[in-house]
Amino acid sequence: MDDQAARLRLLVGDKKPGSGVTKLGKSVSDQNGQQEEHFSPRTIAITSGKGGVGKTNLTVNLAIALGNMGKRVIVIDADMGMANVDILLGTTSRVNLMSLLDPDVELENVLLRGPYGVSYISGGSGMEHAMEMTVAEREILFRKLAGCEEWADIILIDTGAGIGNNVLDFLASADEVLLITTPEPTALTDAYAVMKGYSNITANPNLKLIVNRVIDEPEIREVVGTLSRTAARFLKLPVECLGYIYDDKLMIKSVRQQVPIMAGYPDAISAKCISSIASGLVNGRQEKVKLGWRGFLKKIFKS
């Protein structure tokens, strides 16, 4: 928490911290033979325990913050025939993931370029359904769908919310996992049900808390307090709160102009937070990436 309030203390003060870009590049072999370390995009699970937290809102602007600083980012819409990336943009997209099994579509056919830099999948139901492909259409989505790492530095998959089995399934998958909740009891009670799903699932959690909605510090302090005393307790999962995010009326105003609020009211304080989250996220600690863009994509589609 105090790391973000350092980070917002300069975004306020005009003076932002520098970014680099990262460098993609394919698996090679040296003078000597040996092989060099593939890099591959992170991949960023976003989450929630119940819907109406600001889920989808957070990745959209987030995916724009992180553009500004130079990132290339790609949004997979996965909050399963909701489409709520298309109305937080204003856009409406005419092909989705499933568009992927027609052999005359290609990835850059359903990678929309949406406004305010924002490239996206619309989901549909095709990684909900994955378990009822056949193992030829998993094959299928997965050779196209691993396109997307030479056009990303950083995947944000905008997963449903609670804690469904495919929703389980993306966060096991992903690299780390945004969960992000307001100071509500009912949200605060959700959260930890994700977090305890979360843990009965994976070996090495890489989970990361973000407050939405929070009036001052003393509330960001008491609700990051109470999660994280309670999974370590309970879980045995530890909780790094990665940010926070004021209550703003200019949220609220930019969606329902359907312009996210980096776009339309990129000096709000609201927006300022999520900037500082985007630079936590850049220039914080250095993440491992375990198992990239394929791996996610091979534990989904259990290729």
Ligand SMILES: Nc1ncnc2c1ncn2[C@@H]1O[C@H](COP(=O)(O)OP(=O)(O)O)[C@@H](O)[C@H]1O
The other form holds:
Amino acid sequence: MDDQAARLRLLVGDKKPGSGVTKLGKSVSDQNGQQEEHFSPRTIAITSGKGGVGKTNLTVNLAIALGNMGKRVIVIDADMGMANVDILLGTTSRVNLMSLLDPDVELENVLLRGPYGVSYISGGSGMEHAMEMTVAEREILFRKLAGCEEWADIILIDTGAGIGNNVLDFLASADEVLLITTPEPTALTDAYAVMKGYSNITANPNLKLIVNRVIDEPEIREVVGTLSRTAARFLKLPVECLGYIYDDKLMIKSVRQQVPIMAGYPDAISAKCISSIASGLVNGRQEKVKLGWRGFLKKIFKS
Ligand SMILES: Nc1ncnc2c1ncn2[C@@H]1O[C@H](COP(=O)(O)OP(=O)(O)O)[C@@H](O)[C@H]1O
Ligand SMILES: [Mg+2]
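Would you generate the structure of this protein in the form predicted in complex with the ligand, following the form predicted alone above?
Expanding to the full complex; the earlier chain stays at the top.
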């Protein structure tokens, strides 16, 4: 186990424990020196180190599972390279977040009501190129997107994989981060790299692990144990496991059929695992909304 931890750190080029990381970024409440209590949806970024480990599947199916629990959910497809919420839902959207720059386009036009009750916004390249936009353009996007507050209890942001600046911006701007990995050594190494990048940029870390495509329980324990111990010791980052999803042929089938597993095979083992993750989010430790949706947008569009 320790060998594996050492290998993870070596591959990611980690420093010794206690070598000190610079923590940037403060929550709105920290900056004001007081807690702001107003309703804002929970913002949850779903991310991974390696691509293809199951982010989009989890995001879409989690949205359905949370919807079944009576929560209003909006999915933001913010994986610039591989935006494929559409594909999993079997839909095509002609509008995306950038369309909001058109004076005739309002939030209602880009907030798509997809099948199975999934509401989503295609990110397009809008968030990726936020820094290249004029102040006026960013202000428009901020103002129009802020309206999502009225439509959602929870906003799920499907980010790209890895530790590029855009992805880390999303993680630092969301109140909660769900890091998804498979048990494969390459995925674990890349997941650890995300933990490291994330712990460097946030003063209020809130990261939970989800292990996807697991074969049995010992495997879950080993993955969670290794990652959480290494993160606690070398990054001082607390990491808890929110859940796991079994490797499931029906999941592959549902992707091919373009019907999310929660809708097509709700009794499948992987669908049950996702339902349990959804109840963990809703019924687990009560999370405080810190930055909320407006805080997220403010950080992304820096307006
Ligand atoms: N629990 C699972 N069991 C079996 N296959 C899975 C599971 N989760 C994901 N997959 C497979 O992995 C592929 C990639 O998933 P996807 O959600 O698109 O990954 P990402 O968004 O991280 O790139 C899916 O198309 C599916 O075939
Ligand atoms: Mg994806």
